[in-house]
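Quick heads-up: it's one chain on its own, the form predicted on its own, in structure tokens.
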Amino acid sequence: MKLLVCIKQVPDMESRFKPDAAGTWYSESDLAWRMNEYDEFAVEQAVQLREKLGEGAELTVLSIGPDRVVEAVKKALAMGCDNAVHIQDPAAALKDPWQIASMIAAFAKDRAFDLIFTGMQSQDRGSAQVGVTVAEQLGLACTTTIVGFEYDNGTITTKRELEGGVKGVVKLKTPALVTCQLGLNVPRYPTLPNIMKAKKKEIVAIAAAELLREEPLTTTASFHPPAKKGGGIVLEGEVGSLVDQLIGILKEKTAVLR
């Protein structure tokens, strides 16, 4: 059985973001990078299935981006992926979800993957479009936002997270694609021996130009922080005076006491 898991490297969400010089995305200077959190659940589920299937299965991890994404790929290899593909694209951040999905689909098209795992969405762009678009382009059955997964003899049974805490159960026949949500599993920490083994695993590099044939369908017009709002007011003094001040402020600045 051939498995593929797609991952993205994103900035740590604790980073301080600022627009780049063009004002269309964030500046990459002074950022710490990590594997997209949703993709960690996808990798863990793919590795669990790989372990269940044994020697008859092969798990490939794929990532698109500049040279730095190799660090995220190495983590996926250390978690248990067998081999890796790096689609080299220094300008990946400028590609829209349609183009990213098109590159993944172009790679996967003739490789007969039985099951593809992706994260539900990326933490930086958050479009939640890439996984489902890959499935559409490849003509695969697809289910999204899964929080439960079982595989048995070519049939996948997934539990989906819906609105209001409601869960839905979906069954699919392979080949198929699933997008993974928080709560699906607990991603493992790579052990030192597995980190050392990962260094010997193959990472195939492919230039983005070899796979990308599509023009963007959307463009980012502007990337900017939210407008600053007025600061708070600190009142000091005796309780009676504070009450009078507060009532005055409420009358002047709000409609609460009008």
Contents of the next structure:
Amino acid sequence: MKLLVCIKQVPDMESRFKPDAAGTWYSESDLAWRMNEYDEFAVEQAVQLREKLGEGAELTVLSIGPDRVVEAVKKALAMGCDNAVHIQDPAAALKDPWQIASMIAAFAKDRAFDLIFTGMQSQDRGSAQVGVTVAEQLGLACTTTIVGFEYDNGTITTKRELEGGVKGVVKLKTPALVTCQLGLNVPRYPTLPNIMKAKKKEIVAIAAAELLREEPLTTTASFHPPAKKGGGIVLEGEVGSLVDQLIGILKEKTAVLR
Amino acid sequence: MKALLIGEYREGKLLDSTYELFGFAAQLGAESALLLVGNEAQLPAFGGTLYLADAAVCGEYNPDLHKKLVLEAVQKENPDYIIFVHSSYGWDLAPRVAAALKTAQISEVTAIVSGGFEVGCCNAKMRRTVKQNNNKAVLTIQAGAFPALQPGGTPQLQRLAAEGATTLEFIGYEPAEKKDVDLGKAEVIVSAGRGVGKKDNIPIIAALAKTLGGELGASRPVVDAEWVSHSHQVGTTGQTVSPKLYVACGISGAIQHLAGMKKSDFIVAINKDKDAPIGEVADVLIVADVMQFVPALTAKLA
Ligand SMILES: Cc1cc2nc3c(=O)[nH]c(=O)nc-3n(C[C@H](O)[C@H](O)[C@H](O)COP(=O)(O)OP(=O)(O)OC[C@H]3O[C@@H](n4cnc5c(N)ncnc54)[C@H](O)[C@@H]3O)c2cc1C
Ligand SMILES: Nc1ncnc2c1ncn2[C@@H]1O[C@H](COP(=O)(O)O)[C@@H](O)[C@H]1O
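Having looked at the form predicted on its own, could you now put up the form predicted together with its partner chain?
Full assembly next; the chain just shown is listed first.
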């Protein structure tokens, strides 16, 4: 059985974001990078299935982006993926979800993956489009936002998370694609021996130009902070004085401190 | 300008979020038609064309058939915009429709601005203005970002039907887990977010909740990591609360969390990041390390 998991490397969301020179995306200076949180759940689920299947199963991790994304790919290898594909694209941030999906689909097209895992959305762009679009382009069965996953002999039983804590149980047959939601599992931390083992695993590099056939369908006109909605007070300073200030405010503005 | 709105129906009920689509279409200045896979006994008060398919036949979650239905209505209406709510129904179906039409999709629109649509990015810390490159676009609108509007009137029904092979089998719904705390009744809620660092720190947050006579709440990662049980989760997939005082400790303020607590009377946020989006709804944002500030506050109040 052939498995694929798609991961994106994103900035740490606690970073300070500044627009780049063109004003259409964030500047990459002073950012720390990590694997997209949703994709960690996708990798974990793929690795768990790969372990269950044992001999004969193969799990590939794929990421599109500049050279820095190899760090995230190495983490996925250390978590238990067998091999990796880095689609080298220094300009990946300028591609729209349609183009990113098209590149993944172009790669996967003749490789007969039985099951593809993606995150539900990326933390930086958050379009929640790439996974479903890959499935549509490849003609795969697909369901989204899964918080439960079981595989048995070609049949996948998933739980989709709906609003208000309700879940929808959905069955589908391979070949298929699922998009993974937070809480699906508990992503493992790579152990030192597995990090060492991962160093020997193969990372195949493919130039983006070999896979890109599509023009973008959308354009980002600007990247900017939200308009400040005034009203709120921001307090900074030494903890003792912050405590006193807050107690003063709560006494004045709320009825909870008598 | 014409819009085709895609209504939502679940567990035998028309969802209220459908009315947010009318509110958005009104801001867009679009003439709207509605598509609903639902039931004739529950139609919205709307005087335009309503393409109705029967959920008893087409299923409530059947993206293959629902995609066919939307494409059929698109053929009849030739809309400029096809609009969904960015919900578990919308983000699942919208990309399928966009791919079939090979047209632009803009996800989770929060505002209509000159030159395109504004969407959130970077965990709601930043915004982008996005525009479509072709003349038709699929949009999903952020839940709660546009006021609900009841247009009024009686719809002109056009019935649609779809059949054919489907790749998914919908087995059924699983109800939300039983709650052991009812946050809805609490006057004060003190919630722990990922910023509290580890499970061992939860009692420190719980102690402040107790001192204030309130309950402990939590953001999702804290629940997913099993630091506290799901019944404490606040947000779209947890509980919706509106206490007199809500204290967010180490919570960034993602839209799905805000949706569950922004109606609170008074909101205090403690965060070391001055730019955290929780600042957009907080009455007071304390820029501090939560593990220094919270114990000091509890000690002073006790
Ligand atoms: C479909 C869907 C449904 C969801 N439903 C929910 C839901 O119901 N409820 C929910 O909460 N989330 C929900 N989420 C997840 C949501 O998008 C966010 O991922 C989540 O709310 C983030 O939780 P957080 O703020 O605790 O963590 P983070 O986003 O990681 O934020 C941690 C914050 O703590 C601050 N911090 C770190 N260390 C310290 C310190 N020492 N002192 C002070 N501050 C510190 C950081 O600056 C940061 O702002 C949902 C997501 C999806 C896609
Ligand atoms: N550059 C990329 N490389 C590999 N996978 C990606 C990339 N961008 C997005 N994805 C996948 O698509 C999912 C949804 O992303 P998005 O549509 O941007 O919200 C992510 O969780 C990843 O699994």
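Residue numbers count along the first chain shown, from 1. We call the rigid core the largest set of C-alpha positions that still match within 1.5 Å between the two forms. In this text, all values refer to a predicted model and were calculated from it rather than measured experimentally.
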Exercise. For residue 244, state whether the C-alpha moves by 2 Å or more between the two forms after rigid core superposition.
Key: yes
